[in-house]
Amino acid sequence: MSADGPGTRSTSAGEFEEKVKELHQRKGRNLAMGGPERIAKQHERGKLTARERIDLLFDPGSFVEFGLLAHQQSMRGNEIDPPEKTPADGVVTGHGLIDGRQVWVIAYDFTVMAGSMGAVGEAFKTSRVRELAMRYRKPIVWLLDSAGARIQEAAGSTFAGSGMLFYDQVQMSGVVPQVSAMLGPCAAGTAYIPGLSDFVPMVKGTSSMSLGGARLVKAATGEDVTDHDMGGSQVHCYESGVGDNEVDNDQECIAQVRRFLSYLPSSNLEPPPWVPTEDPSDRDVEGLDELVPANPRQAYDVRKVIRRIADQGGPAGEGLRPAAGRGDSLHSNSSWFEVKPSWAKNLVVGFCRMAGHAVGVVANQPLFKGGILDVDAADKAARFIRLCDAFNVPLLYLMDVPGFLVGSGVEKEGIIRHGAKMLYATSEATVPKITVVMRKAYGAGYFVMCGKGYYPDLIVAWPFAEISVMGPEGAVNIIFNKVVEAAENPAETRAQLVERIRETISPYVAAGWAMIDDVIDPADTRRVIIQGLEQARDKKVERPWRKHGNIPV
């Protein structure tokens, strides 16, 4: 009889060691992923493995894995397939720290059945990660390198029980930040993951996403196209706008994920992280007279303005560290982080820091299309404004807008619907909003860029700004066209009328009516913005109860 009591079998020291040895063997086998040959092929494609990516994503030694011993279960009765077949069932899950904050991860392992989404991996492993991320209100990152659904397991009526992944993503939207790093193919089932995420960096040349892979498209439509041509970064970061930032390799992609998350709180219940800085809040913004022409028709790069007004250098103690050899080199170490830089270039959005606090920037870009707003620019702005508002990031509008693009072509594209989306987002936002009218503020462009009617917490203008329903030239063409035509010297008369109109749209007129809060020296822009943000730090907005609004789409 065992010393542990009747019917209890004692375990010898040898059996104990054997069981522990078996445990380590099983874990070691799954940690080896698809094996040396498949890992070598992954490297030959210029890609890191799922576990190498996780090592880069998290602070050293902080990753805790869930579900390492999972594997595909047989679809043939109760027979169990060998665990070697799908180590960890092709997806690595768990949590770790990014800059000391907990973040959850789902990393598809392309060395195991092309990272396909298996029943065990999806129904149990990744669903648990999504559940825990929501339970603890922590960000979630997908490292995507997957052929999509595992057809061997999904081709059948049991498919009727799938799809919870996307439902969960919708519930997480605006509650915790969601990031999809595109590190390889992402077809069919996995393609909606980035579509529902807050940030989607893509690796040039190796990543792609599409609702149907090349073989499926060939079978369904007869179109002969590659995954890359159909949905690579050149498509989604430049044309469709589904992708955000195009990067050169996996390492840069992971670095962008870490940086993006540094501007956001862990959930919508918290403020964004504050980072101490040695850059003075009252620093004059030098050189704007060299960057921004007073002539409203001349182009300039608004990103250079943003870099100069944003916090410079690293956190406190690192000082200002200018990096030579790059554009605008004196300010290339700015805290500015642009999102969607290659899509809808006539509008710039991104994050920076002001006095250590995260700020979301929406700025017209005169360098492209004169900064006019079109369908894509309105969509880009609306999406970013809502992201910032969801996660308590104050908004800074840098206005230099000639209005919305007009014409039969854009009307067919739905410019009214898309413009209304941006209008809706600006109206809906309850975070602190600061507006700086740098030059032009014409027509409905003034509205959507948070003009007076949209309750900015501070609205100021530079001394050569112009605020009007349209520019003086357009106003003369409409109001005084007959006067100009009848004049002895039409050109001279037109020029005189243009100057007369220009006097009426001066920022001093708006300031005289108290329709803007102040006209400021451009050199004071940083100080004024930071004062406005501090003024609105404890802002509270009460709105009538509603289930939700009906945003134009």
Contents of the next structure:
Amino acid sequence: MSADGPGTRSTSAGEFEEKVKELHQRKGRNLAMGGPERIAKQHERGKLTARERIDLLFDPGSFVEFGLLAHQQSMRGNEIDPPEKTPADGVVTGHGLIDGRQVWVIAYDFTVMAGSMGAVGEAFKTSRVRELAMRYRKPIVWLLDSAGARIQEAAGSTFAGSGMLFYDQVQMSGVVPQVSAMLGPCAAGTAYIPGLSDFVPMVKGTSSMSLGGARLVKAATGEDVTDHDMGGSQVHCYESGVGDNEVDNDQECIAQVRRFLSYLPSSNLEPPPWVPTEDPSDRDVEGLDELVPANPRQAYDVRKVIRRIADQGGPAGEGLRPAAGRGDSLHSNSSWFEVKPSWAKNLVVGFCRMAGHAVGVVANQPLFKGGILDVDAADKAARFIRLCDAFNVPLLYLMDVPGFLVGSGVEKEGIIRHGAKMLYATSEATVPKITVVMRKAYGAGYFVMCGKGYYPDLIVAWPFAEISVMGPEGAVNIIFNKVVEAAENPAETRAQLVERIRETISPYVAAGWAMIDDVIDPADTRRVIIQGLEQARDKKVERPWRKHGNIPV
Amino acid sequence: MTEVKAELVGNVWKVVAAPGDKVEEDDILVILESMKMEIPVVAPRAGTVKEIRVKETDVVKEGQVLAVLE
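Having seen the form predicted alone, I'd like the form predicted together with its partner chain now, please.
Everything in the complex follows now, all chains and molecules, and the chain you saw is the first one.
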């Protein structure tokens, strides 16, 4: 300030400074969250604070906060804590950049009233984020660490006006990517936030989600169970399939969020980002002969095949460990990113890049349950296929499927209904679809893995592929049952008949009819897939108008 | 003690490990056959095989204990 200005100005300047000082004080107070003690406690639990998480999530210095000055308000004239007790009303919101692209964030602050969802936070702050993310068509990330609804504000029938967050999420579905990072508890209705999200990584040990928290469950049903035992990552990433990837800590969880979003566009109106690669498009895929047994009965790890086919290098793994389970040290630097690696392991889904373009991979996994399709595998595939189709990510089907599991057990589980989801999703998808029949392609398994009838843009087979309604043994049992029974030496007769049928199961039969586009040397697989993706780059499919189809759920 | 269970219904194609064998994690204990596939059942951890509760050609149900490690 100029010292020689008119006196009135100098007074005004004093006020000016005062007001600005107050602003900084108010902001500083709220930036301090729940205070040093509660922050220390958060760290003791092995968790980062909401603001530390946001720093990890966004490119350095890019976070812009909305609603920092918010705090709890009095509802219905009841007593409330003074404003300084509820900085930002327990939720940090705003936007920032991930790999240079705008993303919106809602981060619950457990150091303020256990991250509980208050009226200000919910009705004004988080709704503002949802509104703007949709207005600009940008992804939204929830960093969840919250005790749930703030009962002292929510109890009573003003509940009648709540709940629109899930409605908003449904409107956002398929328009912008939605991610829920599970970094702490997420109890009661709020568990539907991850339930409606496209990707849900969970931190082992500290995170949990359940429709009712432990205390509510005890009161409602008498069951004695902890939040962790009821809804930890060991439940949701291994048994229920609600969670996607189990991770060890907050850092890894947030690295996974960044990685997941790197394969998707900001919205359904854009193509996914292209990432330059040094990996030649025409590179031979080496070592498949050692990896994949030509005997179709024998198991192998299909993830190793994917890593060899996919682009090597690309954006660093940001400290990510290889996908859970058996690693593949040879190509650990692959662009492959597996989703739901520990649930329904008989089917593998995830993203990779081919010639720099994002691709969604759906692969049968002979290593687990022989790669058979069951209810969970069908659900996992259907959900992933729809995610890719919604966000313009081409699909690669790597087929080695003995079919759908049959029997009384799976019928009770509704295998027809669940299998129909996969049929539906594959039929519905209009993104480029490339099918490689590696080995087995039996029965309806061939259909749901994008067989000829599902309009793949390219369908090719490896030389030992077996495409058939069923295996030769099963076929002989049905066609030649009486012949075998009447034979002098049934075992020998059966073996001869099996061989006779087996000769008719050959990729050259299908290729001879031009039902598949080619039979290829497995070493050419990468080149062929990339050519197929290029060929279909301008694909546009018009469908007759309808409100929406009716996917079996 | 760790019970190793069948992940799906099938029959026992081969019994690979025997009681008393020392095994590493992921070593194959039993191979099931189901839906035309050989399905290896592996040790979830290193240990010693205490029991093998099935023999070849047995039909097993999902969740049935095939082997016990200690």
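Residue numbers count along the first chain shown, from 1. Rigid core: the largest C-alpha set superposing within 1.5 Å between the two forms. Computed from a predicted model, the values in this text were never measured in an experiment.
Asker: For Q171, decide whether the Cα shift between these two forms is 2 Å or greater, given a superposition on the rigid core.
Answerer: Superposed on the core, Q171 moves its C-alpha less than 2 Å between these two forms.
Asker: How about N481 - superposed on the rigid core, does its CA move between these two forms by 2 Å or more?
Answerer: The answer is yes; the displacement is at least 2 Å.
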